[in-house]
Amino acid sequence: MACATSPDRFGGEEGGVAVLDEPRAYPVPPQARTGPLWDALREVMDPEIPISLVDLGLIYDVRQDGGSVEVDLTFTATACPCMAFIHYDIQDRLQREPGVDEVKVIETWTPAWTKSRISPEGRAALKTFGVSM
């Protein structure tokens, strides 16, 4: 998406073109939530139900640039009691991942989790625990 600006802003008498992201939904929706992050964000498990918590759509999103990755998470309840293990797990097994050198979890609350954010895979695994969604 280009965006025509004004010659102020660029300094330049003809002006310029700023070059501007696509739009992305967030949370990145279920079916682009392709690549060995997000696979390897599957293999972690909430520490009180063994789901992903990709399945569970607690993750939001994950951005990489050349070594850094940025996780955006939301939880199920500000007062969750694994707060620390998660983040702790996400980042021991996202360096494990090639050219993955450093991982920021950032929190959000915003939009705030709901249950429609657990993937069929997800609410299938709660079944067999007992917990219909």
Given for the second form:
Amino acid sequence: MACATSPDRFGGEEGGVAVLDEPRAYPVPPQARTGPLWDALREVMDPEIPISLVDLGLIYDVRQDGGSVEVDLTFTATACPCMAFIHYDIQDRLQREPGVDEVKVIETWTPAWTKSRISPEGRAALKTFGVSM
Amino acid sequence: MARYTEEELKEKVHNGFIVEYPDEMTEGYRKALIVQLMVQADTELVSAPAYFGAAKDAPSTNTMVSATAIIQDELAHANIAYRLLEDLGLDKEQLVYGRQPHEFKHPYGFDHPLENWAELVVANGLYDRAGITLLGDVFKNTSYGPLKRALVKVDQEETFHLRHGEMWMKRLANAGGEAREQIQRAVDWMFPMAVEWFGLPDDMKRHSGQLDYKLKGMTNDELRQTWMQSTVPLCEGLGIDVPAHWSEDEQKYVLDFAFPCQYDEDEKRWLFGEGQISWEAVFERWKRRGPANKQFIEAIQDGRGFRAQLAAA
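Alright, leaving the form predicted on its own aside, put up the form predicted together with the partner chain.
Below is the entire complex, every chain and molecule, led by the chain shown above.
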């Protein structure tokens, strides 16, 4: 199996989506967040602020094996009021992707989320809502 | 001596003038603004005990955290509106702790206990949407600067509450069985409640001055339509029946029941079969307040004792 950081891993049709259990660069670097599953996740907005979970840097990895998808998800805070909400939104969106039958969301606390994980697009969006970073 | 006459101020605000300070207001403007803010503050405040009763029915710890976060938002929104009332010379302490339960100005719908998770999420989906409809219009149109700025945060958070309602209504409706029936039962009593919330029809409207002073932009009927434009398709999309439909002839949503009509508080059921009643009868019902009015206000005012203990410690 390809090394997590090798170009093959992100160059194929699967984009930045690894096969389940594959060793991986972690969290997946921004430039490697490509492919249909990452694009689908870009449509999932944080329930409180309309910026995507990917732009917020909450998605650490996405792995697919056949119809099964695993998503590693972190939160901005351990007492995030939207935990269940975000789980459901991810599952609902990914299950609409062709070939995806089952979505497992795995909560991940290490490495911890920091605001440095927010993408430039996310920063620009936050600025328009009056949130400074 | 006031800076402007009533007529001058009405003209100015319609030309884009934003009122910032009490000394720019006329007596009429100040009174109309106080009424509006009082309803806003009381509604946010009383939603908290109503929501809390059902939040305890949350299906998991994480979902209860979501529900209590919403309650916390509502209390913060109430605080914002009471704080704005302080600028107009009112006393927040007195407003929250010094009034009798029947003196609060929230809608009658919030005087009803929410008894399970389905009722809570339908309240988020229907009542919070009514809140956004009303406050969204105020945000867009209000001539009062401090309120407009405060509503940026409030409206953002209300959107979260509405999304919570929609997401859960979908989940429970799609789950079928008892979950779906609970959603239908909640919509059955809350849909007409929200329709009534928007008040008198335009052709009967008493003069409140809110439109003249540009404290809001849309009439009651326009707001009611705006609310139905999103609520009816949402429910229909989930296969949940609502007593309203889109009329091609009239190019608007029309109600399938005599409006306003009688409500049985004990049964939590609208008596559509008994036909239309007068608005006077509705006002009387609102004035009597609903079944949980006393309990909810007392739950809020209990906080005074706790605060006194903290102060003494």
